[in-house]
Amino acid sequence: MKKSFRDFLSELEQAGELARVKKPVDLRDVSALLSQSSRALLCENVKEYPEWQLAGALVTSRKRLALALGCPENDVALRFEQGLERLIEPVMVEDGPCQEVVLQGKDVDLTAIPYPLMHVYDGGPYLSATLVVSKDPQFGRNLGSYRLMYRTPTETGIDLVSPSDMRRYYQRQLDQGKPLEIAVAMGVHPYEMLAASYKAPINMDEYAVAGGLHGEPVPLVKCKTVDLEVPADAELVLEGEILPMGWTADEGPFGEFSQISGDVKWNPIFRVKCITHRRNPIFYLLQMPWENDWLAAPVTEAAGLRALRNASVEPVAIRAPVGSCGYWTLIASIRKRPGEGKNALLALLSVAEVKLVIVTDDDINIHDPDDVDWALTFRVQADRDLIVVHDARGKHIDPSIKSWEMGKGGLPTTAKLGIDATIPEGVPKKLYKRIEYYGQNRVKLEDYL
């Protein structure tokens, strides 16, 4: 049977991953709690919130995440990417307990689910954890995570700013003076999360790619107010539409997952017309920025692992790293033939907003930093080595970027670095035969101690 929300949280109990908060917790002090904590943390009694339980931190490590998916640390791209490679498509049935209780009307009310302050200068309670489901005639269906930020009690703001296959929908609608219908699915499992966050092509259905995650269809029921399916096992869902207004709302600031304090945008709004949400439900905080970072980091890696193979290279490693937010950076090692450092350098920059790309030789250890700073030590030369883009596609919180000069919905545009550190055409492979201890191979130390 498909693992849901619940089975991941009893997972990560019985890996010790997990911690359970029985005293009374104010709302207010959630996030604070949450970024204490080694473990996730399942708060049981929510002061002012009786029916409900609050889950967060869930994926804060790449043991955690590695957990979720079901294998070791170091193969969580491979792991994602056998999911693109056996699409499993969704199936409906007739109910599911998503829709246990059914609020509509006067009945909605943000204000009944315990989402709290996270940041200090956040504009708001914020939404994070999200599956977002919209649909376009021509294209289909698409899935997403976009933050929501409370506005009134049946209003939040909803970003918008990047590109994504959403906004090209809402766009399509907002065209025709129309609104866009959404559903928002939270409380699932990390894989229909991680297929949510996949930048798949636009006639791709991300429910496909989390049930190859799965291993088996993942199960769909209807919304009750909007033409949109999600997942049956879902913890809470929001149905409604993005007003046909445009990018004129303030929307932020919010602690990005970059780490950043980020500044105030403009965007749509979404307004709510049905709740539903299962009895006793479980809310799930996403803790900024770091569950955010490491789900990111196995869908930017099994991207730079799709590229490198069309462009003929074939990998042998690839890291995301948590200090580029799991987002930014790729450092891949390559079983490399002449001029393939640059091919792969010209592949990996091709990956989403991925700014900044190293590649290294097979014997390079690309997750240890200071095995990453020998190479570009002793085989990168400036002159020769670098390859810099101009112009390519940016991503608004990156304070570099300025994106605040783009205006209302403007779209923003970066400069791309990547670094050969590949052992150069025409150096002897003999120069960077690494120091061996005469003996090291014969003699052991425990044997004289």
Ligand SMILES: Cc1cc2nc3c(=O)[nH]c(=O)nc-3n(C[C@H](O)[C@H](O)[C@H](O)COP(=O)(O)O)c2cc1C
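Whichever C-alpha set is largest while still superposing within 1.5 Å between the two forms counts as the rigid core. The structure presented is a predicted model; accordingly, all values stated were derived computationally and were not measured. Numbering follows the first chain given and starts at 1. First, how it differs from the form predicted in complex with the ligand.
Taking the rigid core as fixed, one finds a CA shift for Q14 smaller than 2 Å between the two forms.
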The other form holds:
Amino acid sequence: MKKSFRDFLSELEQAGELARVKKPVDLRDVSALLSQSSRALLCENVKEYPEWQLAGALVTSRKRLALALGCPENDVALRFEQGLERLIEPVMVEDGPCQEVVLQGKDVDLTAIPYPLMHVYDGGPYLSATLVVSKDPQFGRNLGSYRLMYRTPTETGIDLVSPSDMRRYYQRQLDQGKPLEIAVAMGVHPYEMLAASYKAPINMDEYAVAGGLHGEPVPLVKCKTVDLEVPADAELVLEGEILPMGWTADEGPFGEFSQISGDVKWNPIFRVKCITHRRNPIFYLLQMPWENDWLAAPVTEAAGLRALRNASVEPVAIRAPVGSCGYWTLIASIRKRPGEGKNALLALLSVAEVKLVIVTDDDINIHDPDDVDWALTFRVQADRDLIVVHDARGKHIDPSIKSWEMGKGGLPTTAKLGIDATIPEGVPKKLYKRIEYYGQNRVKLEDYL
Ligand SMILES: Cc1cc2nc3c(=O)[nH]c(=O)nc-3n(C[C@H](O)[C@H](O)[C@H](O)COP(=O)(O)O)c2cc1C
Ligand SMILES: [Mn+2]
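Show the form predicted in complex with the ligand, please, because up to now only the form predicted alone has appeared in this conversation.
Every chain and every other molecule in the complex is listed next, the one we just looked at coming first.
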């Protein structure tokens, strides 16, 4: 059986990485509780929402990310890449627990779902652990993760500013004055969250990526009111359409995955026609920035590995540091042939909106920031080893690109920097021979303690 969201919670608990909160919790206090917890939390008793439990802080450390992916901590990127290499198509099933309860018409009420205001200054409560399904007549089915801001009991905003497949799907409907149908599944396994946030080519169905990560097909059920399919084992699903109104409604502010309290944006509105969920569902509250950043890292890293291999450069390790939100920086070590430090920079700078890339040789442990600093210190000559790219695609929420100066719907650009911290061509490797201690292999400290 494919692993579900609940299976992941059990795995966390078995690894001692999940705490159960049994005392009744006021929804308004959940955000602070999650932010203080070193473990994942499952709130079993949410005041005024007797049907629901609430889970959060599930993937807020490398350890729990590795647990989600079932691999050692430093192998996360390689494990994700493996999943991408064995795409497995989903299967349709007749029914699933995500439709045990079906609410339509007057029963559609977003206030019945326990989702609190998360960050001070947010424009409203947000649904952020979303797997959003859509379809395009030409490009087929698509998954993405998109946040939804509460507006009314049947409407939310949707953040659809950055260039993405779904933004393009929506634009194509909008050009014909039509809405875009979407289904939003929440409480799905991290593999499905990762697949949704992976930037697959536009004509690729990301359910096959989720299948590849699971190693088996994802069972899907047909939605009740839209022509879309959602994971049968999801906790909660919203069905409806993004209205053909363009980027005209204010959405935000939101505590962004950049750690910054973001600005108001202009976005369309999502109208909910139907809500389905499990009996006694678990609501997944995904807070910014750490949970988003840890989920973003393997996606950025795997895209980097692919870019390197396409450029016929051999990667050894890669890391998207969580300090750069798992998104803006890539540090990679390679097995270099002459000139490939620069080839690697060019390949990695092409990944999404990555704006800083550091490339080292394979003797550098890129998971150790001190080792990276050492390479930067002794292998870089700034007049030779930097590449600066002007006016590449940027991302709004980076304040340094001044996107606030642009009008509604505008898309910003950014400069990109690559640093080749591999041993320069012509400098003998032996000049980097590290210190060895006399007797190092013979003498054992434990024999003396
Ligand atoms: C938790 C989470 C929340 C996200 N929220 C948004 C969002 O609100 N807006 C957005 O444009 N991208 C968001 N992303 C990134 C997109 O999901 C990502 O770019 C994805 O590849 C888009 O898929 P698509 O291009 O196939 O539509 C989020 C990612 C994660 C992991
Ligand atoms: Mn896509």
